[in-house]
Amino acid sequence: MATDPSGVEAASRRQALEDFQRDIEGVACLTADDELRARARDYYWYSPVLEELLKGCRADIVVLPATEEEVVRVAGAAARHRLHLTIRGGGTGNYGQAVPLRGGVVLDMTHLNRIVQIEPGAVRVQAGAYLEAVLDAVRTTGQQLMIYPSTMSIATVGGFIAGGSAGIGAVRHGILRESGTMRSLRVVTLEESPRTLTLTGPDIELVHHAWGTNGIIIELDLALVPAVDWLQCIALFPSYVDVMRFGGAVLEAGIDVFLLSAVDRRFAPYYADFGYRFDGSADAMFSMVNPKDQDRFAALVSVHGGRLGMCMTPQDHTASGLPPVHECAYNHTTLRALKVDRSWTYLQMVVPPERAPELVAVQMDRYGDEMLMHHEFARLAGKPRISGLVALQFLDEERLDEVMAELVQDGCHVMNAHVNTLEKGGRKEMGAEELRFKRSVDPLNLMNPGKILSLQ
């Protein structure tokens, strides 16, 4: 009787996660179909094609190791049984990052969670550490970080590094290649007899947004700088063009914010908790402003046609019980929205900022109630850099590409946020070298399968 190649290829995917399991007894594993099922999930749900598209996907296992030693074990047993591995930190990222597109083993990070050593000007972190955690652990040495996501509650450090780009912050050091955070990085390779490399300088870059593709990031060395207890500002506006032109006066006027997002007026209904301080009578600047040039940042918000809705102390807003200003910035906004209403998605583009005001003028005419406006600012190479994160009803697939096409023709750089390939993106270049890289620390090709295009 003729075997059955399908039974053939189950029975060895069994014996090989067996085999697995063995080689890497009393590293702390998950296999309950549940657990299986919410480790493979990450926020792709924003896009309705990428939910349709990874809605299925699984794992076969996950682990969660709590030293280096347990990664390193991990990966090597991985590496010999030729077990697919995909690396999970919190599980924010937006574009199906942590999803196991061929099952295989989840390397759940979180365990992994210590805080090393703080010094001045610099923190050394496992990556399974929540930022927060390090925020405020920094904090008690009168330091911060210099960027983090507005997910800082539940996204770990290597999880930012591996799948991030910008954040709060980027307004004054710059997005997060260039902002000189990254130090260094410690990685594990993908390989039988797994190697434990620093990567400082420019090689950062090779993992640094590559989605866990090409190395385990076991530790980092992130720069730090002087505390500030920013204010927390919410500052309205007769038009959200009014909002645009504000923010690039802030950033020539030289003003010291850590964010400056600017949010559509539309918007009111996801942000009821605020009430009358953003109720949908005008738009909005959610900002975190240095004490020092409070004054300045007020008199530029009368300037622009403003007022003040709000401006706390870290004190005063941790009493009023408000969420915190960058929970009102970058996709916590589409959370937002989404909370209350599935039919929106979202588009992410970076807008020539020279003439921003304008465009999103005519922008806004041509879309209508179709397209809510947000835009965060932050800089690049020294210079304004804006950029559009917009809620979208969705249609279909089919008009999400025209409406992409229209962004284009009108000279914004259009970062796919509904593909889960790292080129087609349009957020990460897999060059020559990057190629290289990920062949020497990962040769049979195993780390998050199907999220390189060269490579399928």
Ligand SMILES: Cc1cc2nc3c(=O)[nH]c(=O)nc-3n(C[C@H](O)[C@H](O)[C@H](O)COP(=O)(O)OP(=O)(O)OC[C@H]3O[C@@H](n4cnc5c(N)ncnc54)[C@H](O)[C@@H]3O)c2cc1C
Contents of the next structure:
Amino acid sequence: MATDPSGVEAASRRQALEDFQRDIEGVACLTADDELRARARDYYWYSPVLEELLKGCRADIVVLPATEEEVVRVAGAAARHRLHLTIRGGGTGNYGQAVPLRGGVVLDMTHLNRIVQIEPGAVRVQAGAYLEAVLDAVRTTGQQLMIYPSTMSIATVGGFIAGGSAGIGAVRHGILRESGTMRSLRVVTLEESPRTLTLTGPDIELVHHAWGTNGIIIELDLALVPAVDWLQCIALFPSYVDVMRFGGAVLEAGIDVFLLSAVDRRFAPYYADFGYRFDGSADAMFSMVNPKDQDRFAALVSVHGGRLGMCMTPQDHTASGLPPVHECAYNHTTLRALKVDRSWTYLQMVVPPERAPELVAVQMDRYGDEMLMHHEFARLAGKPRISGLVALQFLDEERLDEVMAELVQDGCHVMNAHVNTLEKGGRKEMGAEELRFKRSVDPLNLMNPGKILSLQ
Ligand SMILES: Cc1cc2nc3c(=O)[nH]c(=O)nc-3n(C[C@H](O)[C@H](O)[C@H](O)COP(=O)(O)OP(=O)(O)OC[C@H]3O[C@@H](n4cnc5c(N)ncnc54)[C@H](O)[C@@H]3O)c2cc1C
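Beyond the form predicted alone, can we have the form predicted together with the named molecule?
Okay, now the whole complex, with that chain kicking things off.
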């Protein structure tokens, strides 16, 4: 009889599943085939390479605990019965992060979604809460989150911390790991008798962007800042290089922005809902601007030869029926293109900020219509951090590798979006300290199997 990767034979695996279900009696479960397939997917289909690799994956059971006590029971039972366990938030990750490569249990966190406490400067929240619900709740106290992904309406707090890296707000507060937004995390270990750990300070980094391989985040303490009614703006420029120069100038001038997303005019057919505001006649900077800096922002647009295609208060913007500007940025830009034309895929890189405009001009010449430009401005260690999330016509894997190698040659740091392991993705070091922590919280190596190369 064939053995599965954890060494449990197929028949005993069925038995293990039955025993597991018995041990967690009372916890909500899904076992219908369509649910098992649906909850084994995320947005990996952005990559034709990952689509081919992951499309057959399926959970054996989906569990939806609603309390911490239920999470602990699930963790203990999975360990006792040697079942793999893959955590799922909103399932919006792009690299198959939440895909159960070896079946087993998918732990859906979305029922553990309570906002526990809001105080001046901080919110304590359960991991399965949707970010938008948290933002709405803290706004009633005059505060807001420091950073959130463009998927905030369907992504969870725990999923963002375990799977995300930057987002809306990173241009003001820095990318997630340096923003100071993560004050503490409570994590359940995957052991026969699970422990609950509280991580603070540098220990948080062990779990941040570890794709749920090293503990189940159950509760988070996040920093808050005073709320701002960000203006929703689109600044239009004669060339994409002008947009890039403008982005650098906004940061240098210290204008208070919450989003600066440079979008190539060739994306305009995928932004048809914005009509004349972004119609393909100019390149754009989708921006969220503090009203106190509106005049300085507008003046700088003019200095760079541009004009404002849109600048609305959040209230007017909501009334206009247009999508929020944050849903035009980060991987929503790629999504817009893919919704219309599935021949696109994408690449992710960090561009050297000091020569970004010139380098992007060279790349536009080199790739022509094979590549559409899109860059996000953020901050890292007090300096600008410019990441490219460019759309690329998909030919084959060989061409993807060739283009990524050329970008590396250009001096860009490429994060491969077409692989499914932490190390190859290029965002997370899995050094001795990380592996030691992983062994201590998941000694049976059951969590999200296959995502750490050195433990395969
Ligand atoms: C259109 C689009 C736009 C995006 N924009 C951004 C962006 O602006 N910034 C950004 O960083 N990312 C972005 N992403 C990626 C993704 O949406 C975010 O990282 C998001 O925050 C993930 O949250 P989720 O709840 O969907 O997590 P999931 O996709 O469900 O999970 C992500 C990873 O975290 C793990 N995980 C989930 N919950 C827990 C938990 N409680 N404890 C431990 N591990 C857990 C999962 O196992 C998985 O490995 C985007 C993706 C898409 C498709």
